[in-house]
Amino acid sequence: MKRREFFVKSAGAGLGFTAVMSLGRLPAAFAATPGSAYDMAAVMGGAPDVMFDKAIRAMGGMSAYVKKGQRVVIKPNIGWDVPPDRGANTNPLLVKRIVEHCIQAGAKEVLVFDNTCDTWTKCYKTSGIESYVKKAGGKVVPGNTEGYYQQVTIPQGKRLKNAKVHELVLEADVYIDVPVLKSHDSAKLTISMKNLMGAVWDRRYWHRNDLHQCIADFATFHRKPDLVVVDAYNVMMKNGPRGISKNDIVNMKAQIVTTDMVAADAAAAKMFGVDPASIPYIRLADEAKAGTMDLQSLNISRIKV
């Protein structure tokens, strides 16, 4: 099916459908050609890999972000020792497809990691991400040892003045943030900015010292992701971040791709049914000019599979 740009007036195929198709304003050109300059692509209705194919095409193709010979580092959410259908981790099929696109664009290597909450070897395996990354030609790297992390300063930080960041992030030519959209007991929602807590060593400090401000502070750090891909295929609507059962999940079949973490989180919050301004870290990051939560100012490609 060819890509179509449009608004949907009805409720569509379940929770989130109308939200995806109503993000921001309609682009000036009703139907865009491949490679057109969009600020964001919002996709609905397909498998994770198919949606990414369409989204990255709307954003100009992976070659717009990855050049031949570059090292790419991908940071999904792999925090929990639970299977993919629980929605606690990023969908492995999406991660696999991103790796494939990077390799096709000429990346010399594609590395995938997370500083997990449960035992990292179990998380990598049970999530399905390790096997899918290897099938795609990428490599998984651990994040469980402090020696992997380097101390950096956060010049604009109000509560988070410094942090130990995984060396892969600091050395990457291209850095891709691939969070899963889900509820969170402390932050209300965890999306792209919150996902970067898995790129630092001491997350406990964040929880003890104003979590929302620390998330926003780290969003101002100069090494921001070059691309953000929000996985909203299986969305955990309650009991996050780990979840309790499949009953917590809504099969939303959606995805957001952009270069702006703040915009990504604002759009995903709307998709979830929450006002972005009601999530303190989104508002604080916007105020710190780490990105924009003003979706009306963006040129958004809305795609239905």
The other form holds:
Amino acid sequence: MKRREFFVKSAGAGLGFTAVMSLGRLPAAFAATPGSAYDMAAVMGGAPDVMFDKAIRAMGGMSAYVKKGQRVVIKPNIGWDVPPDRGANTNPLLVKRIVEHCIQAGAKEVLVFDNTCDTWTKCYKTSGIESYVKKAGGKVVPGNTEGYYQQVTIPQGKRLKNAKVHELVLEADVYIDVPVLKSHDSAKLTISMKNLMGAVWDRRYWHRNDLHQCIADFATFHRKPDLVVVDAYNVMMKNGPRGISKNDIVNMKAQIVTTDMVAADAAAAKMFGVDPASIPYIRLADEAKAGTMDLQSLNISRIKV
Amino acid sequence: MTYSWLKRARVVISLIFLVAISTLFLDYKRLVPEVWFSPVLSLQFVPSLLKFIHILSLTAFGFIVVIILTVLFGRVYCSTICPLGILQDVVSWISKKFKSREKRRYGYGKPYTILRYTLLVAVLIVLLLGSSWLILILDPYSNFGRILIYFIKPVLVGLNNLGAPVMEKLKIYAVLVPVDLKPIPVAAYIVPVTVLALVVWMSVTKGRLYCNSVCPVGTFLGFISKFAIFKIRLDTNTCTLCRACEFTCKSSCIDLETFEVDYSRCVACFNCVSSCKFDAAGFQAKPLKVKPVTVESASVDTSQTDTGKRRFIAGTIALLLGSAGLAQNIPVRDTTKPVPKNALPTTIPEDKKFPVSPPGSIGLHSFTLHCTACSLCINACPTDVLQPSFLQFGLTGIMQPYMDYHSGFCNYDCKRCGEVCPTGAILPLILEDKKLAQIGKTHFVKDNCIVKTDKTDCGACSEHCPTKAVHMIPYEGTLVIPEVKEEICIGCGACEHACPTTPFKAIYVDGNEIHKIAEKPKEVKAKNPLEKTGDFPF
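Please give the corresponding structure for the form predicted in complex with the partner chain, as opposed to the form predicted alone shown earlier.
Up next: the whole complex, starting with the chain shown before.
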């Protein structure tokens, strides 16, 4: 409990341990990708793991993000008790490959979690993510009880000024956001920014306090993902985020890797055939300078497998 | 001591049943596969009998096996299969550790014939009148289940949740992870607390008194066991009148004054045969040498109690007929109101006409008639949507589980409750059928909806809907608002659970009095936006 109180205080004041530790990091949106000339890698035409291999190489290799002995936290979308071919959760093969890259880069520990919508034990199992992560040498961590979540403040938030964030995120040396691209009834599309709703406790608050604004607000939270990997292998084009059947799915075989959530979401929206500016939270996050949705300004490595 | 192995066998078998059944009830991590439930529970008398009556199938043959066992060996059910009976033995055994040698002794006692037969007849009458409320309160298996779910499970989960932060500190995110324990309504504790107190008190002071005065199964099997083939037999030639058998008899049914054993109360625990150093108590098909005089006195005794029994039963029938009126299914509105959190609290109350019963339960009447509230499904349900009711099914349905959408929602791909239910109150469904079983219908209250009141997007309901019965349609500007396609709604409650408005939900499920079959959602193949160019759109 002491550790928790410590986090509440330190994160709240923005002066504590976490903040000091994160001073070394520039805000992801403005940081030049270490060891790479590219801001983003976009891949098409391969299996999820093969595409990631290509993308991360273009982005300077995993060792540019994960240092020896570091603790890595991966946040995929594991929201639903639905098998991998239904595209409701992040592809397990991709998550597995990311875990492998992290371990290869010398990570001490790779932890994977989500605050799921369906019962977490069923989601972790049916999605295939639990068994794939374990196979790759990572660990899955529950996100099912409030005790895991620490209160933080979001100084730039317009509607979302406080949130309870999973302690793993706050303690992580490296934080990787691995969403799956999907249609979404409330947010229109769910990609990397919306995926972080699964890193907080009270989602209902977001729903009743202007969902789009809350999503954009949380994108301004200082602990941004260090790496964003958008899974667009099986893409749910309609009836999202849960989907009804495989008929909702298009096998797009694509992937986007970057350090900027707003850019990731903008690129993924385009892949989906939607103008990023028409998704309110992408536009709001861009305006709040949480990142950029101007893909023209980015140096993108386009890879076809 | 020829027969002393019988007691050892009884203890071993009973512990196997106790551990197996308890495991099913206390498996709070839901690790036990569904297929194990039926074999372990198939011999439970009341569930098996209710299932047999319900589905008229010999697959629910457990109670017949129990009757055959009783005809052969007496009430071995009570001593080895019934978990409440075994629990009483455990309680007596523990309490003996704290008693003096004198106090540990049992002795012959008179039967509570009027009480036990009245209760048995009352259960049957109420059951015939179409309600399970009395059997729900008195069934030993269900009472045992409730003791575990209401008292033991919270302790177990509490210990788990105390251990979990320790594991968390050690960065071990396995073995002990926090478990969400939904609180049981305090009022639902009335019956389990009373029964537990009664059972503990009776087993501490008088051994198996509960089984021989209250339990309707005990009374029924006791009646049959009078005619059992194998029985405890006393040998007057070798008996030294040391009373060892009488002192160890939990049922107080050995009367050495008359050399008579009251077989209606003997639970075949074999304490007597193992305690007798002279083999004067045996377990045999043929009578041992018995003084003729005792037979006469015993028969006189029975006829006397019979008249008293009849008079009492006749006198109470009227009372029961009156109370059976309570047994009617009284739907009561859900009165649980969460604390308002909205900037603008919602104003229109949810108008629920019926509670929602689990998929496979056919309808409210069938469900409340066959459910004995053993609470097994409450633990087995992975989403915690099944919760003990208080007044949702009316007072007579107290503790029967209902779908509590404040607590959770029914997982689309789960059918576990039907697979574990031993009484057939929730019948097993194949997954395809379960996905179409409409247990209730969704109602949308536009005036409570965030999209209308706050003019912001929400859509949490539609997001969670597994069939897209709740889907979003254009509203003002770019806003979208929910719309319900009732024909494909299955009433799973995902929308109601997810709806963020308080104090009243903007979308809620009203139960179907009789479950219906929903239509299948229409499916259209999605198109790939990159198909034409096959290239990056940026």
